[in-house]
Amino acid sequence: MQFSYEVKDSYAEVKSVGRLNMVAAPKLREVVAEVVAAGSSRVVVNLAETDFMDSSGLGALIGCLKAARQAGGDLRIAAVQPQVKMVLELTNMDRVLTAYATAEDAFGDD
């Protein structure tokens, strides 16, 4: 699993490549914490290249959402793949983590 991030004008985009599972979940938390600590509390996690997520990955996303909100911002997800979408829907977390088509769309209205 690889993570990278880029700070844009009004948000930071974290790109996730690979499987978001119990091995990768702590790294996602670490990367988002680093982004928030650097002053970007509005975060988009781009899941375009993440084709699998388990409960650990879901827990990491929720933890990251909490961290961003505690910093006065928000966390949104974009480009969700079918298996990841299924996990979100089965757990009803799609109501908390709204998926956007692209990273640009996530904070496009704000």
Contents of the next structure:
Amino acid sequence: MQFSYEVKDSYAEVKSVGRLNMVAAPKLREVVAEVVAAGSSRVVVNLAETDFMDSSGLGALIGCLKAARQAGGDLRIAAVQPQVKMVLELTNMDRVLTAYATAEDAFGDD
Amino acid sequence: MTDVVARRGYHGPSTDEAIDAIHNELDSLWDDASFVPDMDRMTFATAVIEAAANIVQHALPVAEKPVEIDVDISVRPARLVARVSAHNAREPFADDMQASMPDSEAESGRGLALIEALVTTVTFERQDGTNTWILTRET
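The form predicted alone done, now the form predicted in complex with the partner chain:
To see the whole picture, the full complex is given below, headed by that same chain.
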């Protein structure tokens, strides 16, 4: 599992590559905390290359969402793959973590 | 006895490394059972990883010996079966057996509810210091 990020004009994009499981979840929290602490509270997590997420990965996304909102921003997810979509729907979290087609679209409306 | 078409297993210390190793076994399982539909692979694999992660995160040793995790996954003609066991483990706390979905702010506690939503049956057994989850999915 790997995470990298890039600060763009109006948001920061965090790329998640690999399985977002209980091993990777704490790393995602660290990376997003770092991004938010550096001043980017509008965060997109690009999940194009994440073909698996478990409830720990989902918990990390929820924690990151709260961290971004506490800093006055928001966290959105993009390019969700079928297994991740399934986990979001079965846990009813698809209504909280809105999925956008691409990272560019995530903050495209504001 | 139902015919087993394909089988994979894992046995080792209950650590982070076990999770990825079990996931690799699941991925390779489908090489020997290509007839299993994608939806069944996805749901079953998610349930097995949730059960294994529950053990790694919550299982406490019953004595000095560390907890070991054992997974036996089999594909049968119309059923996927996984036995996910924690050896040398204490009986789980009631709080760790919570199977209802928590509210949307919660950052943990969805694992068991998710397992129940993903498979056809979930059975828990405890015998001689071993906790075993038996997950089945009809295909």
